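Take a look at this one chain, the form predicted alone, written out in structure tokens.
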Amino acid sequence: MRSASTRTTRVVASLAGTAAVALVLAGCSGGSTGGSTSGSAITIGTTDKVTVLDPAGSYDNGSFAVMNQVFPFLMNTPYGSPDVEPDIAESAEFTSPTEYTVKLKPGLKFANGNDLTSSDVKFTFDRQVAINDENGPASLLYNLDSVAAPDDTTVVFTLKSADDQVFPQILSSPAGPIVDEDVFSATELTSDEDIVAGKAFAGQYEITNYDFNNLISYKAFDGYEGVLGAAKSDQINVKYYADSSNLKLDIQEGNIDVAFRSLSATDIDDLKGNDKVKVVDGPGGEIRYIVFNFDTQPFGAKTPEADPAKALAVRQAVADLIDRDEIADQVYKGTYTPLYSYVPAGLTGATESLKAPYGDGNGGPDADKAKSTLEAAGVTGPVELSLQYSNDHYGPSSGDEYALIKDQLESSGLFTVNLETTEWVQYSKDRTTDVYPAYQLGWFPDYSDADNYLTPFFLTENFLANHYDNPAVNDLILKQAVTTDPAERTAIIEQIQDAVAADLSTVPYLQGAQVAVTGTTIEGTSDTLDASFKFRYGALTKG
């Protein structure tokens, strides 16, 4: 998500060994769309969806794509760098082991004319924690004890544990967009309409037209003084598509300049042969995984037949039967690669903790092992498993992906899979209310550290809200975040993956690419897939 991550893509430079990201550059569209007033406007197409614009209420790629354009951050990742730097801040540093002090640039304002001061920053983080929305990123602020604003440009974050190695990066994450305290509610989510009407923006862009999941028009905000610099294009229009076939058609016909999320692997291959487009490859850090709800999965804690040993055996059997190579090759044509742990290959601390214990021990499936696992736990007869996926959030191949997973599970004779699908806006609500016993998610990292693949998922109070609770894992996650010795921290990260692999809160199975499409006359394409897993509209300009 974000993954759920989400989240708009920031590509980690260290992920050099991962599957390629395809950036397809389409022919320049002839005119403008929506709220634009100039022929130089860039039109972007996407099948992604926005859930809400309020940073406290969403933690997904589609929503964060908008937030990245319009909200300021204390810390951010410059194009082409894996490291965070002060954004609207002039400095940010630890002034004691448990105090992180940020000095804002003077004279900052929101697009509505309101002053942007330390009071807004304190308000932002206080409301994130207070609202603690099930679909929000508040879980990332687990180490935040309090926020103080001693003067208009000074913010002091007091942390619960000393020597936090990831807190500066968390300030650049979906938990970090700074909001206007005169527009946003302190105690509940603020509607998209009120945010847009209140012009509560201070990023590279402000929104000039907002038609929910149909069209968003942006214009450059000349008051942005952050590390990303002034936007290179004055106007951006983002058009939302219900399916990828229409998105591809508009690429081919030159009706859009950029297509970002999501085209099928087949479409990408096809577009590579089109002289009117070009494909730019880069590394990617997205992962795909199945989440188990520990309360409602077969033999889950709140089912009539509750039995933790049998529930674990069901999860283990799924892990034994998943054929990652088949999914990567047949569905994604090699644009994704098999993933055998929780931290993707290329990041420090990544392991293959799922490879040896499950399947044939070498990454392949093993139906006999799955059968023995279920029988040893006393599970008889095919297990009925309800498995949910989103038909519009993770690309057009999700249907094929989950049809193949269903076939892999059922062909063993050990499972009967009830495969169901829901559109993302509803899906994101249902998954946190125990509606789905097992379901699809993807993850687009917020920052380039293994912590971001562990903390949101496996802390007791986690973003998945799947009732997973292992105190030992919880303590290890907290420990790694404050361990200053790199080798010691890496060892703890590896230990966490081994522990979670034994529990199987989730079963990750693919690591791979983002897909974007932009015009041949668009410059700045190398910057659109930048080192921070954010797709930045502000880097694009027409040649």
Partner chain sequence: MTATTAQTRPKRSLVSRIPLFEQVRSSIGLQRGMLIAGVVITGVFVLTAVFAPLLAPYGFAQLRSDGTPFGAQEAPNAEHLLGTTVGGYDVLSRVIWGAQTAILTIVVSVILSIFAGIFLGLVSGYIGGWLDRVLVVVCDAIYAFPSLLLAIVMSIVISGGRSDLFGGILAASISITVVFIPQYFRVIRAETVRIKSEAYVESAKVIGTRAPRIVFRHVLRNATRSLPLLLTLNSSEALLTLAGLGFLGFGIEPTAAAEWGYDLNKSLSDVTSGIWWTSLFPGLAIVLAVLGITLLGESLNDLADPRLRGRRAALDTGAPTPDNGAEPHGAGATGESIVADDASTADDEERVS
The other form holds:
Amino acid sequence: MRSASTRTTRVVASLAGTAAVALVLAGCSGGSTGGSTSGSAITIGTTDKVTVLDPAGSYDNGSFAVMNQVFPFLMNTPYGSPDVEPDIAESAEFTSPTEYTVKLKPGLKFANGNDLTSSDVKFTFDRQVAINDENGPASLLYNLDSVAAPDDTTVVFTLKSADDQVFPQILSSPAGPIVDEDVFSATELTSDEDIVAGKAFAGQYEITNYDFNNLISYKAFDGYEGVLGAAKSDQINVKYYADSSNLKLDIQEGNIDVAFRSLSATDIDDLKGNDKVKVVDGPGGEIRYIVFNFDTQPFGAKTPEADPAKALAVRQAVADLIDRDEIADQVYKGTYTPLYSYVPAGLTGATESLKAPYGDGNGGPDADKAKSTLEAAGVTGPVELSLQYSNDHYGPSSGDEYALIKDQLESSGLFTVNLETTEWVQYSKDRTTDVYPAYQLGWFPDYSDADNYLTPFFLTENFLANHYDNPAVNDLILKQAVTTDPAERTAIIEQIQDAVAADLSTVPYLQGAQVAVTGTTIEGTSDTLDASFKFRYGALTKG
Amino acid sequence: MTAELSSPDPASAAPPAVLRRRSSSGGGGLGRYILVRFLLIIPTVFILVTLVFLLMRTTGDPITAALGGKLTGPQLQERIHEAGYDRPLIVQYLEYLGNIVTGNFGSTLSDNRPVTQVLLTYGGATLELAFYALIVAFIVGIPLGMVAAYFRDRAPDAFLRIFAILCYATPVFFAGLLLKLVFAVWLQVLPVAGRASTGAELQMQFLQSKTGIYLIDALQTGNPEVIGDVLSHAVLPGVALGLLTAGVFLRLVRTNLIGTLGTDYVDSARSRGVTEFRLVRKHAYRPALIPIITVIGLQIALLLGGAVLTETTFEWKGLGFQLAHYLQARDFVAVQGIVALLAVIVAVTNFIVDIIAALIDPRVRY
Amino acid sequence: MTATTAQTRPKRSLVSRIPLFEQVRSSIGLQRGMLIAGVVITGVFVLTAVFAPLLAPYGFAQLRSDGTPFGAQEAPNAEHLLGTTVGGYDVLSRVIWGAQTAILTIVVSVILSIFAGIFLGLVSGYIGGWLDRVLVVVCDAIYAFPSLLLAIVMSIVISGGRSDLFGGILAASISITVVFIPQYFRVIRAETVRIKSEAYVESAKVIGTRAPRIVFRHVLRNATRSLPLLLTLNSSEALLTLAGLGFLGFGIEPTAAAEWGYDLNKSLSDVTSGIWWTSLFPGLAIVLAVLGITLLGESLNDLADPRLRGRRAALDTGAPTPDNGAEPHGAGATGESIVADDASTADDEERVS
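Having gone through the form predicted alone, I am curious about the other one (the form predicted together with the partner chain); can you provide its structure?
Up next: the whole complex, starting with the chain shown before.
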């Protein structure tokens, strides 16, 4: 048994060795050589899916994960911090309320030798807006009016509304990767093949080999001079899996060095007890919450027995009854942690606004409290609640998660839950057309700022379309976005969370942790599992 | 398990009944039969393509599938409108037909790749898997079928028949799970999944003439380690899918051998004192082989027809694997392209099988 | 020929009228063993489904008893004979309740396929002409459609993507129906075309009896020989499709019904962590159910086919040959019908004389 596995390892190692030679040869012929760092190639496995490499044509986690390695940003989050700093820029600041000026570092180059100048930056954002691809992130640039490049290293963004505190964050979002104007088309998406062949890369890594959704090979790019510093490992291979159990077996058997996103809770739990691997985790940006439709929920505005007070009592009772610890432990085995606010822990301004007012006041459930809340509002008899979840969008455990929530609500005797699930496309349509009284949603942030957890949800016109309307909250959200003083802004953000916690537009209950499983010789994983929610391969080393 | 096969029963392969039973009306001859049979491919493909088009449009659009968790309702609507998915169905359909007729299969909606490229890349992988599966099916199914026929109604026969039924009754994902557990985890002699290990894949990537069929690529590298690596990855998926087909072959060989063993031709051989074993091996085998050959043609169509579950279980990135993925993404263009290709393959294979059948047995003809 | 034997044979006793009794009696040796095994397994399967509420220790969606939760992934113990799943359900209960879902799917799909297939086959064969040609081409085309793909799409179309019990069952049933209609269609149509041209139908027309009725009666009588096999095939395919759907994540919501494929899907990652009980039992349930049904169908088919029955038994009764349109998995593909044609043609002639 043992000999078989060591033999396999040896074969793999020797193969990797010859491949590395081939890669180096290929790299030399290309004109640029890798960095001076040592160590053999690191193989990372993931169940992410890439759609397109072109930043104008994709708005998904899998593609963005690749872009983060190979494209530079004007603003980016350094290791270990949720807040953005200039990346390939020397400085970035508001030079007037509606003008955001970025100064690039001088002498920047792309991996293909082209100069990276302000003209490329202007090109990047102009094409993002012009192409406005149906799968692209152009809508994030909602506040961008125009871009100007007065000289080679200066870029001036003219904004529609003044003092936008979120704009620097947007420059680090999926709308922000800087591309080469000599390789990319100004009017349409550029194919992955052309991007790879044109070596239009200027991030920590360049792609040397691209086998779509199967295998991507990276080589450190020594021309990167941004905030993250040079990549610590020269060679990275990323294998794409479709099935997390195969990923788990490969990391367990030592066929790959790192498994990142997404192993099931059972897998991670099992690997924690395995000496041959390390399980490393960090804060995650993903949150799960139950949305209430203010029109159609029990006692909602459009129901026959409409009564705002009773409706609020129903939401409060749900918040009282949910046992977050039980869900996190039983269903997710600690790969998700209880969430007591709208902004997840780890981000600047995060509170625990729901902890004190609901349940036992310590995060646990309290059936008596829920009962008295309902009685006080005059709700008699069990409340009938239709609860929807998506069985195919938020991972394989949603079914178990919601079966448990149903059980928690029903075992109090206060609710009769009618649990239903619908496939994702129909779900997305139904949830915004008032079909679901209460339903599951999750959120993956576009950028690491509390704003991204508030603006989309609690403005009067929001992404949830759940008819939540609190003018005070609406004004506060608009205000924090233009408050230039950080401390003042944080205070407002905390205030917003408290206000929404009283209204319970949604009941947040889980926050996903980022979990990577690595071989024992891999170091640096914890450096990149930070609140930027960007997994940088450049932090990893293999001893 | 069979549920994944495009058409579960090769009996389908029987020439369309409209042609088959009309033998008495006579006339025409082989040439006419071939022509008519060939022309029938067109409506078959047309019907399937239309069916897929209509079904896919009722399941939603790719934009909502991708961004329903990111954008607001109005934002989604705007993008859907820009992409033209809200136009009348008939307009979209005619446009699609027009494109197909001019040979333009378009680009996938979810990842912006030419459909022809998708078909070529993943078709090769599926072809390769089908090839391995057929080899397994041959090696297992035919000899065991002969053994079963030889030991007819005795213990080995019973055992083999139950084995054949088990091959059919075990869903491929369950079989795959067990195979992986035994060979990859406990014994650690075979890889878990995928088509090659990273090192081997990298070596093959640098070939000038990449075919996408790993076995050929591995041979091109001339590196025995790469070849071994590719072959070791092929074992489990090949066995999982192959056993399914092996069960079919086993039963087919057994049934037909028993049939031919009862014919005058074999009886006379038996009366000449030929041993029963030799009878099975020499005399009865040949006539029984003819139906097997026809079924092989069908099995190729079936194996190509979307081994969704096998490919998913073993990370074998072929057409079936991609089909499931594109379906989830509501990528109409990609799904239509893949199904159209499968339809053409199945229709053409059926055509060839019918022609072979007609050549062997003139009664089948028009 | 079935007609003639029925007339000459003495009136059958009441016992022998129990379905399958005759078959078991007329079988011998190995064949009898396989038939009995098939009957027993299928019987257990059906009984389990019917008496699931009595047999199962807990409900399929039950997570706690007496206020204490079962806990997730508990190894088999006295309280949970087969352990608990990752979601905290009792494995034994879900396996037992799963039989109910499986049977429901089978029944719905068989009923739908039979009615649609027989109706279309009769109409197509009897009316003939363009309608016939079009139907044949359409059936051949649909046959080439990947059934699992069809099932996935159907599950989205039928229920609007909602995975409740009804939607899940209908999705699996209808997609299997669509794939199986062409098979029933083919068998029934071939019979209809043949019988339509028989002398007695022609003469009936002359006398003024309604020919369609005669054709219908004869077709059904003759087709009953090949239908049982088709039925069992249809049943096992329905079960496997349901499991495949569940496995791919298009299955039934776990609090709406227990479904083996869904449970298998959920237990994938358990297996690699050494938790074997969550996947083994639902997997075995699928295998056993399909095995039982297929054994039953195959044995019945063998008994109806003189070439395939036991040697001695074949001499006893000159049972008719089935039309080979209905063999499982290619065992009856083109080739075989070539081989079998001689036998069945002779038989056919004898039958009509």
